[in-house]
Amino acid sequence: MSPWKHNRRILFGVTGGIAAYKAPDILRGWRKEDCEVEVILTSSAEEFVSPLALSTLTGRKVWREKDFLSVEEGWKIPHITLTEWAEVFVIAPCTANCLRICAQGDGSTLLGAAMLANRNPLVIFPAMNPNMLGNPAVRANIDKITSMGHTVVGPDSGMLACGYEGKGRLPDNSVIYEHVWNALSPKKDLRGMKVLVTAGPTHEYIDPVRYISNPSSGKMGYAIAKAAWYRGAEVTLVSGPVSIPRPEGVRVIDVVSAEQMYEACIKEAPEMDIIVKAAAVGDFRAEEEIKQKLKRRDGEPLTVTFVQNKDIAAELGRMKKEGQMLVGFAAETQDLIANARKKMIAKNLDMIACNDVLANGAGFASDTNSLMIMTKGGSEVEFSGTKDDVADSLLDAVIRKKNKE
């Protein structure tokens, strides 16, 4: 995990929905990253989760409604002191009543007063019955809160404690953490930009049950997409078939074949400021589309004729608009720099990231990577680390080049 995610100061508001019982587990995740957490617990939330349990996990006093006018620390007013201390304010779960309090600027409770005094990013996770969530008054409050610049993360769908099935569940902890890290990200240099990232392998089918592919896991492309979202970009990810979780906050277009990836990229590219081609796209496909499963032939060899797929990077380079940056990847096994530079020039790339897929700790399916970055007329820069770290370094290089143009 990136160093900036450690030792952060989080103000955690817990309101009186049934999902309040998840608060201790949410807390544990932050504490594992050595984050300091102060908790404001509403009176109704105390019916679902013990103040003592939360206090034990945080190692701190839990702030309750009776503490609104606390004088135990003299001049330190709780709702002012807490918000000045915190770096981010998170409310999970957030009830319909809490949404109203935030939208109307109601400071009659400790939590409401804290929201009024808060100058930090506010990240709200509504959780309630689907009928309540769909009520026009609730929707209007969410719209107003969003217009105020706060982040409201929509709930998940599923079976709710009230017996209804639909949208209203508190998202998984991983989703909550991702939105908090996004709010705390120290770099927002891609705000206002649209970024397209490709990731994963493609599957080129020979018959309905067999295909040719490569070992790409999609981890590098997914890390780039997540890093771009952290930095404020509106991110679209065109993903081949992978088994890793989708990055939060990112629009994902699922594809299977190189042809499908080509069509998606060509369609999306004109609106993009930055395109990062991190996918390991299949260069060839079977010439003949076989509709039925091929059977054994009593030892006879099978001959399949392959034809080249369309070159996505080359077409994006040809149609590149003014001011748009196109970044390619080159997975090589020999003559790394020469092959990568040749590819960069031939496909009109602004930058290329190349790596030796045979090297230890790099290449397909690894959690780490080592990249050499080259730009047109620029010097070569090499960096390595986890794929999250490498993704951030890659975007640093993209921003540096973009700022020079």
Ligand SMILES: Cc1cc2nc3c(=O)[nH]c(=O)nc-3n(C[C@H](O)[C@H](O)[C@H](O)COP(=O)(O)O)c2cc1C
Contents of the next structure:
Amino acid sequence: MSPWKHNRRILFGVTGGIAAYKAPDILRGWRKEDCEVEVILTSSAEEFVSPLALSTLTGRKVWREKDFLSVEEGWKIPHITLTEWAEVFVIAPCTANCLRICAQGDGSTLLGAAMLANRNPLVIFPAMNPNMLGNPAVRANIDKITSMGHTVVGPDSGMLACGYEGKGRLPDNSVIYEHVWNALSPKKDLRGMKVLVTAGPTHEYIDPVRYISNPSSGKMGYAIAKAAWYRGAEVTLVSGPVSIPRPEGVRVIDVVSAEQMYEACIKEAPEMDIIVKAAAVGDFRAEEEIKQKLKRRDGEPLTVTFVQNKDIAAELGRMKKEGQMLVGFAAETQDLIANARKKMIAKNLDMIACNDVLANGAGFASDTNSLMIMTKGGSEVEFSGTKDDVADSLLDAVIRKKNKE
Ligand SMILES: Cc1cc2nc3c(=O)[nH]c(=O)nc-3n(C[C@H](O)[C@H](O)[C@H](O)COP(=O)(O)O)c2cc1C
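Mind pulling up the form predicted together with the ligand next to the form predicted on its own we just looked at?
Zooming out: every chain and molecule, the one shown earlier first.
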């Protein structure tokens, strides 16, 4: 976990939807990161979750409606002091009623007044019955809140506590945390930029049930996509087949083969300010597409002819537009620096990140990585750590290079 996710100050509004029963579990996740949490609980929410449970988990008093018009020693005026203290304001679950309060700027309750006094990022997670969510009044309130510059996330689709199936569920805790980390992220230097990241392996099918591939897990590319989203970019991720969770806030284009990855990248590239090619793309595919499953042939060997796939990085290098940064990856097993530099020049890349995939704690599937970064004419920089840390350092280097040009 990145150091900036620890010890943050979160103001947590809990409103009277059935999903309020999840509030203690949500705040436990923040407490595990040593974040301090102040809770404002609406009167309706008290019917669903006990103030005692919440205050036990925060180690603090829970702010209730009865506290609104009282001034506690050392706290001055609750709605003002709480918002001054916090770094982010999260409302989960947020009822239809609370959406209205926010959209209208209604300051007649503690939570409503706190939303008016708040100057921090406000991240709202509505949760309600699908019919309520589809109501034009609720839709209009969500649109208004979004246009006010606040973040409204979800809701998710699935089985709801009210017995309905549809859109209205509070997203999983992991999604809530990601949006809060995004709001708290200290660097927003990619705001207004479009970033394309490729990740994962490709599968090159020999017959309908067999393919050649490589052990890429997609973790490095996914970490870069997430880091770019944290830093404010609009991120598109072209992903080969992987089994790790999708990063939040990122548009994902799923592909299987190198040819599909090529098509997706060529289509998306002209719009992009930065392209990071972290996928482990198959260099070869079977020349002949065998339509039926190959059978054993009494010990006879199988010969498959492989032809070369199109070179995505080289094509992106050829079509690179003015000011666009193209960053490649080189997974090497020998002559790291020389091979990576050759690749960077040949493919017209602005930067290349290379790693020795045979080294311990680096490369495929590992949670950590060690990268050597080179720019044309620039010196080499090396950094290692978790893939999240390495992704962030890589983006630091990309921004440094972009600012120099
Ligand atoms: C059992 C029950 C479950 C409810 N669940 C929700 C819900 O999930 N979402 C919602 O917007 N309202 C829900 N409501 C309605 C709210 O509780 C009601 O609008 C209340 O005034 C909200 O107050 P608050 O926004 O101040 O917390 C529910 C009501 C009941 C009786």
